[in-house]
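So this first bit is one chain, no partners, the form predicted alone, shown in structure tokens.
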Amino acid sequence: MKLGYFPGCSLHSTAKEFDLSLKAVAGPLDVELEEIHDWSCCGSSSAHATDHLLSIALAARNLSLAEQQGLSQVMAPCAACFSRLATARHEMAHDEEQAELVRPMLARPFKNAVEVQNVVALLQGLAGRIKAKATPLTGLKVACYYGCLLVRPPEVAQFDDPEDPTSMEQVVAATGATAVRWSRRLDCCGAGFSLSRVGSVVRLGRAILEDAKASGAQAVVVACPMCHSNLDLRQSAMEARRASLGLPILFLTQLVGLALKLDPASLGLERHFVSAVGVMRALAAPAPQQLPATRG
């Protein structure tokens, strides 16, 4: 399976490991990535902020370099980035009038026809061959934390029940993992506020993992690097004068590329904040051996 693949800004910085494993994955998986030549930034939400003609222009100028590259399908792993690709190519069929304007910025014919992908759905279409392949992570409890982009609006993402998703789940099921049931998969983490509004982060964020760690998960799987960076980064922050959380933050990739019996260090698990050192130690422990019934 061959996929156009932007990466944007955050996959080439700060969510190294998030493309570090998503490549790694890949490989076992058949899929060939090829990277959109000389992509720029989505906009994200800065960009829609500040001028909504500009942060559609932005994102349908890597669609048309994707259609220029002859890719019909582009996935961008980043939920971000997902929703301005997914956003653009929505209102570029939908409203005539913006699309005119946009058009003549691109400098190059665009005839919007690259379908826009996100990683969890890609991985849901292989759970099959991961599971097929994969060492069961039998006993390993985590939580499904989808954030807001991945599947809003239901309009734009079409993908995945907006209020009730499983996908993420189906593929945790395939590593042999176990998704606990929790309230707040879909909560907000902050977002953007990172910076501008720490306590509110860090309050939304010790909201979300706490209800995480109330129902049994030994770790936080996420598809966007902002809540990662937020649930990760911040841990710290929200454990100040409250009990400990220690909940490794996992990107799905990461995950799947344990239950392929990947090396740690080519998945990047190094790089996170809370150690998932004690995850992988539960993993490679051996499994209890049951004694033999004893007649009475």
Contents of the next structure:
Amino acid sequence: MKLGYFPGCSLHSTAKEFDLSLKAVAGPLDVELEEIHDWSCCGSSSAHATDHLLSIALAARNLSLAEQQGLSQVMAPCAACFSRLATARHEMAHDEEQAELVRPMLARPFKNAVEVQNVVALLQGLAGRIKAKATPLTGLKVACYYGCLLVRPPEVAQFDDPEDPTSMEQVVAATGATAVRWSRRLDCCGAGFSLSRVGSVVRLGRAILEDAKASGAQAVVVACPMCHSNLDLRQSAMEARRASLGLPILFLTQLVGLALKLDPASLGLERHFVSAVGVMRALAAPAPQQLPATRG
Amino acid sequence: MSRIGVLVCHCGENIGRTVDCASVARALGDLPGVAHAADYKYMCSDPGQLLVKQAIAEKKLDGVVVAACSPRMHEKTFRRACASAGMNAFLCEMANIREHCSWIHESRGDATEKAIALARAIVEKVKRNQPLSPIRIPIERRALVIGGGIAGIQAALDIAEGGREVVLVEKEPSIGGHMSQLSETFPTLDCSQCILTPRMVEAYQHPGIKLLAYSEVESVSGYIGNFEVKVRRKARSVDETRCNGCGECQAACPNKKIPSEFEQGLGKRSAIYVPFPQAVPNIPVIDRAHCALFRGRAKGLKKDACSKCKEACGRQAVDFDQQDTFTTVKVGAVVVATGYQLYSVGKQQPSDKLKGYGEYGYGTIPDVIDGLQFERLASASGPTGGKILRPSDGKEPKKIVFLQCIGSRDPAKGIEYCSKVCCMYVAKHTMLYRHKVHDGKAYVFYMDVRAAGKGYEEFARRAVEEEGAIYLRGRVSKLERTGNAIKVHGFDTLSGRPMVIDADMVVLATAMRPQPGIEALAQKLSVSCDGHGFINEAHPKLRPVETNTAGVFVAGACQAPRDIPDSVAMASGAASKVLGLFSNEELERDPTVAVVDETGCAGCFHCERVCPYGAVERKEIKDRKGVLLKVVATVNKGVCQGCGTCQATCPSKNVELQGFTDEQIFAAISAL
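Beyond the form predicted alone, can we have the form predicted together with its partner chain?
Every chain and every other molecule in the complex is listed next, the one we just looked at coming first.
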């Protein structure tokens, strides 16, 4: 299976481990990723907050490049990139007036024929293959955190139930880990306010992680660099004057990589602020009942 | 040469403003075959009609064209006027120069020209009109009522009181419908059972009503005045003539753990059961899917696994070998009163059009229940004996949050309409709760409070002002189970603040939907449903209890969300329509029906296949010796609605619609 790959800025910087782990699992899962040549900003954050037309044109440019490259599908692992590309595809198809403004800006033919996919949908489709190749992560309890952009708005994302999604849980089930039931899977992480309103981000993130912890999760699984950085980078601030959380935040691809017995370093597992060593240890240790009889 | 009279109406200013009516009359008067042409300000008025009558008498007219409004508005009026002047009514037609012309054009010159063309076309048609006489059909003066809820019971009783026989078909083991599940009813808080059960018994004992409970309509054929309905009488496994309803069989049944439908899953029942103690008829039925004996038989066990109910029965009424039987009834009219079901909140939905609320955890959080379940909790005959106790741990909830508009008014979930009854019953629920749990707190999340109805607004206000319900205008984004409580995450749009309430129980006011299977039933009856499956009435304002199939009427919540007073009023309306129909021995119908020229018919039966009403039948043509010559199509005049589909389909042009023959239509078109 060949897929167009749109890494976006995060996967080349703060979420490098998302990029690493995605590329690491792609091989064993028979997925060929072809990066879009000369890709540019997806139109997220600054663009879509200031100029709607610019945000659509930026995303459409990347789609038109993919088209030129002969790709029929583009996968954008970052949830914000996915949302921008999917929004552009949606608006170019449904808002003719807008499309007419955008087309001349692209400087190349554009048929809007490229499908946009996110990493969860990709892995959900590969769940059977993952399960067949995985060494089950038995006993590991994780909380699947979707955030806002993966499934919303439903007419743009066209993916899973916007209020009660289950796709991440299906992938987790394929790895043999257990997805805990919890309530804040879709709550806001604070997203782009990570720098400007740290207090809010900490408050929102704390509510999310405390719930995950109370539900018995040993780690939180995400598929969005923004969610990841908020929950990982700000976790120590959330713990200030409170009970320690100590919840590693893993990308879904990292979890899949662990199940596929890939080298943790190749998955970028050491790059997190909250160490994933605990999780690794829990996995490495055999389940208690299988322990050999105590020495002596 | 024809002698047609053309009468042009100004309709006050409606037509006169844009159409020069005098010129229209002058232009038409010059046409060959037109013997008289005049215009008048209000042709439908008494003096206007007099003009028509005088023209017929004085000018010896053999046809009349009234150029005025739509024939749907006044065709009957003018045909009646013509008939009273001695002319066959079907020689009078209308040219619509109002809706089709003056109302939709601005240029006076163009509109006048168009009006002339429209009237000229109808003149050419009327020249070729033939006198027709109304069709007369005998009427079977017995009615079928489908559905034994409050609407069906009311309709059946009203028709029976009017002296006509009724067959009442109910698919459940007992009549009573949803109303029998309710605790107390708004806006008077009178006990639902107390007002309903006497009506149930009355219907059962009425000599004019034949109750077929635990039965379903299998097929319907025929037409107004002459329906033939096949009813499937589902096997109860209990002989109705022997059973005296003592209840010994239920006591003996070892399987008592089946979720009771009547208790909305909050209570249990046995495999042989009567849905509720006041059931009518009070005869049990064996739920074969849960009965050990039938499950064993289905698995092929040679020996019956259990027969405790049969052993317990002192009257040998239990009959394991009973089969479904069929009864055919002949009726002249049908009242559809199949009622509603509740929208299911969970993710599993019956069709792609509907979406559930995964975020409310209905089905996974036990203390999130729907409105009918709360009715059962509040009901004196319910699983808790009328105590408000929550399903998870049987404790008394001190804080209940009620959510309105669950499904309703939410296009994203597939239901745009308002379910109408929820605002009122939620107000009632808060009161019932406060009457039973004095220190309880009732919160209501609402979009609007729609309390239009006699005494309704007062009732809803009372819930807030006297009974202390706390109304919050806004929606709830999710329900979260934390320990023993349910965290309700909502938004109060009036204070502009998010709200989080720790509730002990949450009640969802879910949307009303038509019963499953309504579309199949509608098809059997040739009536149409709207996009949601509610039966379409013939006219939303002027014919609310009729359907577009003559002789089929509709009552209650199968037509749209209805409360009890509405359903009862509709049922009485439908009953009076039925009695009106039955007041004649014969039925008179418009003769604009299709007629087959049997000499030319080749018997291809394309017409039979395309007829939406099933009006085309096969007829054998035999010679004098009885030898079959050919089979031809023939149209049952009682069933035909005059749509003309057969006429358009017939490859050999041997079907004509009386009053709309090809000759007439082509003449009209050529004159345009």
